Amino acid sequence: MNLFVRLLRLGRFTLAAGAALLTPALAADYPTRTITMIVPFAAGGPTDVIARIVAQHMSTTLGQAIVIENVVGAGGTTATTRAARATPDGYTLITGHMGTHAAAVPLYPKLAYHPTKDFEPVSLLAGTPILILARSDFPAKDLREFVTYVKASGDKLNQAHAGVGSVSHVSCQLLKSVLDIKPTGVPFNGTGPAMNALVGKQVDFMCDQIVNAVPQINGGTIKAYAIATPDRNASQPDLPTTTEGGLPAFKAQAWNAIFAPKGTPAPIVATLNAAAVKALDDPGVRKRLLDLGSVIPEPAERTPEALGKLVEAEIAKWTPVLRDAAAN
């Protein structure tokens, strides 16, 4: 062996060592600078909401400003992949949910990155129930009427979402799949754009996610049919659940959480974690939450561990449902 490759691999070495060396500091004094906090939609949608609240709480528990950058793009597997190659020292992390994170990976065959490989899952912050809403002036006024008509027209109808593997697509192609309706697929870069296109009437129905829909069902801008959960909500108690309203085989919750490059040192996470867990236990924080319609996870949900295995779950749960969905 020559001397250049001894002196070389004797650098890496050395490099390797001071680095583990080093973690245990520097993971002991974090966080000294600004925290980025990747949204994978636009600014306004759901994920975007849940994110900002409780990032807000978080910051000032961390002692260090939390800014949202939000990235648009493929169903939120932009920023995903970006998030997924970001320098894992916890100072770039993703507000993940059921379709970056779950249903991406049955979507996209060629996924730059794995949900339970790439991420180092740090807290479950909010459950999402699943709504199906439509325009103000969409002719049906119940869920049954509903059913009936789009099974009528469903190859003439619009239907908005906000990117193939995103929430709103998945959970409508779940319910496409149940009523055997082939509506028109438009996308959005995000469910607040998409919101807008339904409240505006340019689109006919779209899934969404419950907290990116109550100021507008509130305000009378648009229809909520059902909720599609085995209870009704709180924030909602007059919208019917989809069992009550006949269509009992139509259920979706979707999730929102934290998660942190592989390889993010398990202190960092710690300390993550509990800046979460702080937030959600917050009464202010709270009820911004139940009053969004947000389901709020235990205690024992909101592990690092609990997260790692809901994932591994709802993989499992998507991937036979969605292998060959269409992409529209």
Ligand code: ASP
Given for the second form:
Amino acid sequence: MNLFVRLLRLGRFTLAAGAALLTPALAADYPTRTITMIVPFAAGGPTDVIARIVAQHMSTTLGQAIVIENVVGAGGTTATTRAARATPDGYTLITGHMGTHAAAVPLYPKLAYHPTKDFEPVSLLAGTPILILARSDFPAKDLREFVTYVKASGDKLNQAHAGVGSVSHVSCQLLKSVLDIKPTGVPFNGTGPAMNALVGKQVDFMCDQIVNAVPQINGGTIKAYAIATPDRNASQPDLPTTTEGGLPAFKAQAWNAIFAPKGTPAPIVATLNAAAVKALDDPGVRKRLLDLGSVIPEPAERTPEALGKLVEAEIAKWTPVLRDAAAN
Ligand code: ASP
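Please show me the structure of the same protein in the form predicted in complex with the named molecule, now that we have looked at it in the form predicted alone.
Full complex below, order starting with the chain above.
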């Protein structure tokens, strides 16, 4: 082990030990200043939208502002690395998701953090079904025609995503393997900008979290072919499931959740969890999340322990699927 790595490890140990010693004072007063919530993708995308809706309510409960900081790059792993290395004092948090805290593990052999070893789970915020979306003039009227068209198009079609390991990348990796297709991947810093490109017809299709698509589907600026969950979603009752559309093998639902750096004192994690749970029970917050198609977690799914188990299960689920997947 070289000196740098040793110093880094020592530094981490010291931070964690220091936080533990300060626990009673920190926890009693927390929070006394602004909290930073890192969002690992561009503003306007699903992670950003969910983080902002929940953080706004949490900040009222906590009596301190929560500032959203969008840190983009490498499918969300740049920001997640930064969050993992932040001081574990409750003042730097991250809204991660199925990509940053599960799928990135098999896709990045040199990932600079581990979702379970370097984070304290705080609370699951939302389940987000995956939709198959295309530009508004895409020449297919339903999912069956979409499948026929993409299979016949080889690498001529452009598939937008938010970087290797992002939800939009990983879920379309699954779609690509089910259909045995090889479109050309086009990475963006989040599916906010990817959606702009889809609306502008600069890319052909993408797979994304429903939260990002509902306003555009309702506005008629993109086409939605199917929702990849067993049941239809109340926010888009006319959108068929992939099973109804003849593609039962493609099922995908992502999720977003709050994490704190490892070593954040347990009472602070509990305070944050309580504020997130309160937000998820608020009728205004619920309406905003449900209108965008989110699935609000049940109370038993909102505990730090439940989120920790979800992360472990998701890493186990995605690792064999993605280990050998081409980073397209
Ligand atoms: N939905 C994006 C993804 O593919 C992330 C985002 O922009 O929130 O991971």
